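What follows is one chain in structure tokens, specifically the form predicted on its own.
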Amino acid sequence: MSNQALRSAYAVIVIGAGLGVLTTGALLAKAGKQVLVVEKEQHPGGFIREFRHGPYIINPAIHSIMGCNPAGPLGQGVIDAVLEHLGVQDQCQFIRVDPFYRAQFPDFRMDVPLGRDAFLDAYLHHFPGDAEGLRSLVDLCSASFQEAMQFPAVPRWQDWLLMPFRSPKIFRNATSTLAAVLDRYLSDSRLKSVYAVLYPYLALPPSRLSFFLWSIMMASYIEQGAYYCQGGFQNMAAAFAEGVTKHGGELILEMPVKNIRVAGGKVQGIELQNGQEVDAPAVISNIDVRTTFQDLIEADQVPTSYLRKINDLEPSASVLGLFLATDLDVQALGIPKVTLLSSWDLEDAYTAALHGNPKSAAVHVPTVIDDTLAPPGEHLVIIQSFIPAESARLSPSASAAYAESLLDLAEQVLPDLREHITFMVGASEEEQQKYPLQRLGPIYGWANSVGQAGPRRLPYKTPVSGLYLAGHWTQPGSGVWTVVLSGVNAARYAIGKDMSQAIWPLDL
């Protein structure tokens, strides 16, 4: 790897080294294309990059993923299939996370296992009165997943016309929120809250969250499994980066792209920050789509209608959190890797967090399943909640109050945590703030609302000829396996594959 392109021209240039375009770059390289991947950061991976602080390895944004299974009720996982295709499966190992998470409310607690039968048994032990509705809901999610994977990557008009017959579950619920579907299937209000407590993984409350995206996520987790990358998710990013270079592609790190060169509405290549110009008939961007079109391309080369559309889309929430280590005996406390804490009113809890008063939080303790992430006798703890996507930096007093609220919530899981903190990210740089908050976001690109889900997200192909998108700013949505799928489809475009074929299985 270098910080300068070795050639003056390539078949495809990829901007950013998030997982979406690492997938694209690796697949194109394996297909024989001359590929250049350009990344401004020191390491590849985008949101799956890890932070190292001495002996501590912290994954700030990614905590569990799906799609890593070699087989299962819904078939081979997307990530496993791509890693196998690239010949880099041995570069990273995945640990199954079971129980997947703990749902914790003021007077209720339940560990949620993987597998359809175990999942249903856990819920019906507490909520037997809604057995029929819950089973139907789980079946609906599974059927929606299978329909989605058979839907065309880029539908034609006849695909939309036949959708009620070929994809009836998706057709019926395409414009439904999670809350609307829960009202249709479940009667117990507490069950609705317990079932939907995983909403932070899509960063919208049930009243606004696309049921389509929720169903895909839940089916994959329940029936394919939840996984953590041993040693941290940087190992997964490294495997995909190895997929690029192993097959002859190039990866440049620590080199921003100064601009995307466009003439007559057609991509010509890029200019790097060091002044080097590199030609290519195709460019695929994984970075913030607003940066791509508003900062890297001359305004007169982009249709105003497209710029207006980008400005009208809603970005997802960001997250604020504390990254720390503790010497508490977490194993003795019986803490799972993930605990989702909330008041019973999920809508109120989400809104309160956005206004600086978190009543809900996700508490992640990855060392429960991977003790290589911290020194012996210590555990990592990541505590996170939401903040508006584009909000200004909190004042010192508001930031301190937010942090204290997060710790109050975490101490419902880890008693006396404050007295057992051995390390805190940011403490040395901001000594005036006792508990420095770390911000990430917009965590999922565009918000996962009904109007921005699946085919309603920005398409892979842009109005600038030769310029394509990959990652969570484009279809089909957010999440690790989903951006890998977007990278697969972006590669199909660049190769010239028939995009009216089914999204899956892999066809390159």
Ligand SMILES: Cc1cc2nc3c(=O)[nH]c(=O)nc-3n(C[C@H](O)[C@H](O)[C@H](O)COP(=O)(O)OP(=O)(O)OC[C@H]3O[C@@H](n4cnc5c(N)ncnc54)[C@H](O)[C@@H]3O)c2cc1C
Second form
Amino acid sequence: MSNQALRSAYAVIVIGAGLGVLTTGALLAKAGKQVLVVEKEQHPGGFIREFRHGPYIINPAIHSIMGCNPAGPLGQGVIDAVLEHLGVQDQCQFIRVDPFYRAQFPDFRMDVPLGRDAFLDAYLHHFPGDAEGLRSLVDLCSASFQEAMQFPAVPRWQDWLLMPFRSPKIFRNATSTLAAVLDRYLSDSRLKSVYAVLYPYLALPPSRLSFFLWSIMMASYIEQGAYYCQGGFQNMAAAFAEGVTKHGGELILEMPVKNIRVAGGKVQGIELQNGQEVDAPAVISNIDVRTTFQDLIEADQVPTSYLRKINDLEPSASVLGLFLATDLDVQALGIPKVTLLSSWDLEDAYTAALHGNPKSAAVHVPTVIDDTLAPPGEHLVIIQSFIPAESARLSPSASAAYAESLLDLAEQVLPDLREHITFMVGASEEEQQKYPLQRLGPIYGWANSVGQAGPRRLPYKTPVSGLYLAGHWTQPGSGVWTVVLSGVNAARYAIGKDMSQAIWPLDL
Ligand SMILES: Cc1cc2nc3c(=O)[nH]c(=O)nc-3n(C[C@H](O)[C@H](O)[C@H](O)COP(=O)(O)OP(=O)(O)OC[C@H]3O[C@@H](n4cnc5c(N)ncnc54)[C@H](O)[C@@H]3O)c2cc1C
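Right, the form predicted on its own is done; let's see the coordinates for the form predicted in complex with the named molecule.
Complete assembly follows, chain above in first position.
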């Protein structure tokens, strides 16, 4: 792959090779458009890029995804449908992650399986008193998912008017937080914490998290399945990249876009870091929307009201984590791929983490389902918790305390982990910190709050004519499944398809 554009003009240029626009680029190429994808890093994939450290393959920013199922109670998964359409399905295999996760509290633990009935059975075993509420909640998530998939990608005014009749579940809960809905359906406060312990997958605690986004995520994971990409998620990025090039699109790597050229409020093309100018009537940006508008475009080409709107939005939290390998006999310990540990008060645990004192963490051991990621006899362990989106670096002592807290939490499932560390990302002889924390984020673009969910996120279309957004800074939201959907919709825009069509079945 080169790091020069081969032509001086394209039908569409996409900026960044995250899963959002890799989807767009591949679909446009398959539709016969001359498309150029420009990525600043050495490999495509954005957040799903892996790091290789000798024999260790580490996916720091992706743990499970949904939408990879060829069939299921809610139909074919979006990712499976796109890979099939692109003819690259055989480039990556997905492993079903079942049990999906373990919920672990100070005096309680429970493994949560996939599948509606198995999921309910597991909960009812521990919380029989809330059986009716639990069943209703699971059914509500499922109905919301189905309504969301039937909703137009870009609703017209009449779609909003008809929403109470066509999408009654979403309409009723559109402005509800997860906490509000839990209060409506469940009475046992411990059950509410156990059920909501997956909130880190949307990076906001129940009191602020959009129930709409939660319902889509839960229905999709529980009923369609949670998946890990065999050999690491770089294989999935490579499959989407192959989807671009095999259909005649161009992908250039290690070449940042320096400017988006705009004149008279209309996009003209881009300028690459190497000075090459490339023209296109349509540009789709996958990168941080603040960078897109504040750094890559002349300020006088963007309405100030739009810049103000971007400034007013809240980014999602970031994470701090440790990436290590251990020679502990993890299989003998019987732990699942993901354990979500927390104190009972999820709100307090989230806030404590933001203040540098994590009382909750996700402990991922991907090697329990894919032993190709580490040498024989070793397991990878990723331990992560939250910090504010763009806070200053922690002082060495605060950083050390944070890392020790993460290890204390992890030792609840991996006893004596500290004595069994065989490798640690970032560790070196000169390294001052014993356990070097790695920072990532904002992990989901904008925070997944009620006011920034679904259609309340920035639209695909921007005030600059010909400039569109894809990825987790735009609709419908964050996470791999969702950004693939955003990539589909951005491609539909660029091809000139009817955006008032339902999201599903995908109009590719
Ligand atoms: C710690 C963590 C855990 C996560 N866990 C999960 C999970 O388990 N499941 C899940 O579904 N989601 C998870 N996510 C979220 C998910 O990874 C993201 O929502 C999704 O991958 C974002 O994709 P994107 O296409 O929007 O953009 P990105 O992946 O951010 O891609 C943007 C791309 O643009 C490139 N770029 C930036 N600037 C330029 C420039 N000037 N020129 C050219 N290229 C540029 C970047 O290098 C990057 O490749 C997690 C995220 C994090 C950080």
